[in-house]
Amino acid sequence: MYFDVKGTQVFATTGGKPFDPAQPVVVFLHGAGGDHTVWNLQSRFFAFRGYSVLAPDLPGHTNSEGAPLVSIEAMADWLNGVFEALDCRDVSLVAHSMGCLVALELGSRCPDRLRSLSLIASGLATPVNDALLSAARDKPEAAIAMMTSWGYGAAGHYSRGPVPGNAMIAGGQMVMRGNSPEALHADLTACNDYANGKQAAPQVKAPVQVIVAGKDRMAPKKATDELAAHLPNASVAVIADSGHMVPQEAPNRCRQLLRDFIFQNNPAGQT
């Protein structure tokens, strides 16, 4: 669906229900330069159990319109612009790599406004390579082959997905192609810059959970770790084949996570 959050279109998923903010909402965040179709498998799963689904595009990302937010702190201004443009109460975020970012500086500066927050493949902060910051600027291919090698598992390399004939890689490269060509400079520069995690981590009042890839690595489990250590009373998983690309790369054992502690912590009408 489109809804204009201060004058600019944004497009998000539903995951083919129609929203209704009356309902507990789970709400997904995409990492840099993703968009929404990294929550395909888990999106849908929610919206059929009671839940109101929303799976965002970021602005310049995909169908959502705007220039690419350039900071972190933008981002949850963006996302609180969001729940408010839509009024959404009883929420559970759930974030990815970039987008834990965001749901922590989220999370801090709006306690109140979560229900649970579900972060996936991340740290208090994501130092960038300098390789792939300076490609990320002059050269975009480069950079989309970076971000898709060293993202992606053996799951992604090997075509053994959960879903037949699913290339995770080249869909990942054809997402980021999609998407405006500042788009990815723009996310790994803000990631890069963003240093407020040990601050923000300790204010977020909702019940967390942190899972960790086994083989991420962007996002090692030394970065989960240290990420833990500063949530108040977080819970941690570990999927040990998985790589960074957690979601898509095991989306069973991600969405039986996911279902186990928002059913807990958020519950609605499922079944």
Given for the second form:
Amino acid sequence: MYFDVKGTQVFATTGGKPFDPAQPVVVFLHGAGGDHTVWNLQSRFFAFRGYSVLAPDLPGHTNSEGAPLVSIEAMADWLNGVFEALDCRDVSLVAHSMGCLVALELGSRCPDRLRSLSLIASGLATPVNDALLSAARDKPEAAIAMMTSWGYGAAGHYSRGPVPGNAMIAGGQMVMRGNSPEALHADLTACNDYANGKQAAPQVKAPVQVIVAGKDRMAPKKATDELAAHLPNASVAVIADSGHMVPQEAPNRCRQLLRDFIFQNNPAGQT
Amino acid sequence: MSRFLNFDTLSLHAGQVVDPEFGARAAPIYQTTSYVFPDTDTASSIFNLERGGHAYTRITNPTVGVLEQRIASLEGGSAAVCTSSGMAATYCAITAILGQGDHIVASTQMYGGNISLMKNTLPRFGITTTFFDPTDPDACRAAMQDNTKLIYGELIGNPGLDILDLEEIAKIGADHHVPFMVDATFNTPYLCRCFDYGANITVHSVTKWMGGHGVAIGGAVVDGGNFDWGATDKYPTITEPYAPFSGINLWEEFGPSAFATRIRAEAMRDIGPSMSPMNAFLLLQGIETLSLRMDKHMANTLELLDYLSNHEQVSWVNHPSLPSHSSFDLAQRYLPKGAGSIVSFGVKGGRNAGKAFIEACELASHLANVGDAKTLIIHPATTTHSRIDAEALAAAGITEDMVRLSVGLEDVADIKADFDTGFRAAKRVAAR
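Requested next: the structure of the form predicted in complex with the partner chain (the form predicted on its own having been shown above).
Below, the chain from earlier opens the complete complex, with every other chain and molecule after it.
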């Protein structure tokens, strides 16, 4: 569905069910260069089990209008604007990679808005190397290749996903190409510049689950351990054989972890 | 800085998760109609497209799934759906997005089945086609109508072997916001990955070079994931709610694989042209050696082109690798590893001499197929293209003296010796 946030049109998939803010809400926030489709093996599940689902595209990504945002803080403000525009309460926020930094920032600024927080494949910060940053600015195809080469683990590189017929790397690359030309560089710049994770994490009140990918080359275990250590109320789950793109590479295990955590912390009367 | 698996590795490994129970190295043949669900929640999730999984082999099957993911991976597409034949793939791909009142712009140089589908069958369902000369992109542009929803062609045209200018045709599609679908059977992804040049969808008869051994019929549709279905209201089957799946909007939910998902959700369920698990297994064995076979096909083809070009009983030879061919430059550009292993040539003496040549050959098999490991020959005017009218025959560049050769993997000296026998017979007939 499309809606307006501070004068700019935003797109979010609702998982195939109408959005109803009276229900518990699950919001899925994508990572750098991504869009709502990264969540299609999680979002629809919750939408058909009593939750209102929102998987928005950040500004300048796929279907959302506006210039890409260039800081994590601005993205957190924008996400809060999404919540206010749709009167979202009782939110379970699920975030991947860069989205986790946004979630930490939002969780520290508006600690009472969240009922639970699921952080997938992230640390407290996401430093980006110069080669990738400059490629994202000057050679977008090279940057897309780097991102997908490093981001996907064996399931991606060998097209071993559980959805018959799908080859997830090509799909991921198409999503990046479909974003505005500035989006990837803006996202990576925001990641690289964000330095407030250590201060934000301790202020998150909601229960947090940290989902770690055992073969993640972008958010290695050292980084995810540091994240979990700074959160006051966190549990950690490891998906041993997944690369960074957990929602696509290990969708069934990821969905099961989210299901157990969100059903417990933000029940919706589901079966 | 970036590292992806290469073609030969993907040919052997893509799509397969090694069987966790027994460790079978080869992809097992899951010869089953249906699958036991662990619980009702999992069952409903699969039916509702919330998760991947298998419910019924008409829709998906684990062995077929390995083949689909391998083909998608080799093509660089976002998803693939395998079908019972190449024609089934073409039919499913077209009808996934076109319906009553819609229009196709298609090349004249195509397999006779493709031409018949568009000329005879689809019009009964309200889908019409305007054909264009594949050597003239302007003709393609001129044929576009307000209701055109698809541009279709074969990269290596059958049987004239003219090469479609992929980038030019893709630009026409982009200008009109119409997807460009390529029948990539003759090139396979080893010789050309059409998505790299702007095509949006490929279809294959995997019966041919992909399988390569003439033992299994099959087809595939590959979604390039690179067409923005949401930028227009022309494609409601992709962008509007789909009632049978709780009003799902495939474009919103699945993005780059929305088109393939539509085929899976509609064609495989409502029409049912599914590939058998056994055929998928056989085709997987073929794909494991795709690059090796294609290299040998190309080497033998070049040798035979030299042989035929210098043979006194041959009136003409047609192949895009020959500098005399009008598509030579396009072949160098799009098919640098080789322009396929189909060769057409004329036998001096006309129809009867051509017939004598074919009947005298012993090694080359006279049959209606291409892309086998074995060398094949046929007379198109009386076989593969016999059901199309004279006008279409001429438009496709078919003459009565034409022999179509599908170059196999035998020792090329033996193929030449066999052809020597055939040409001696043709010479005797021509001399009468």
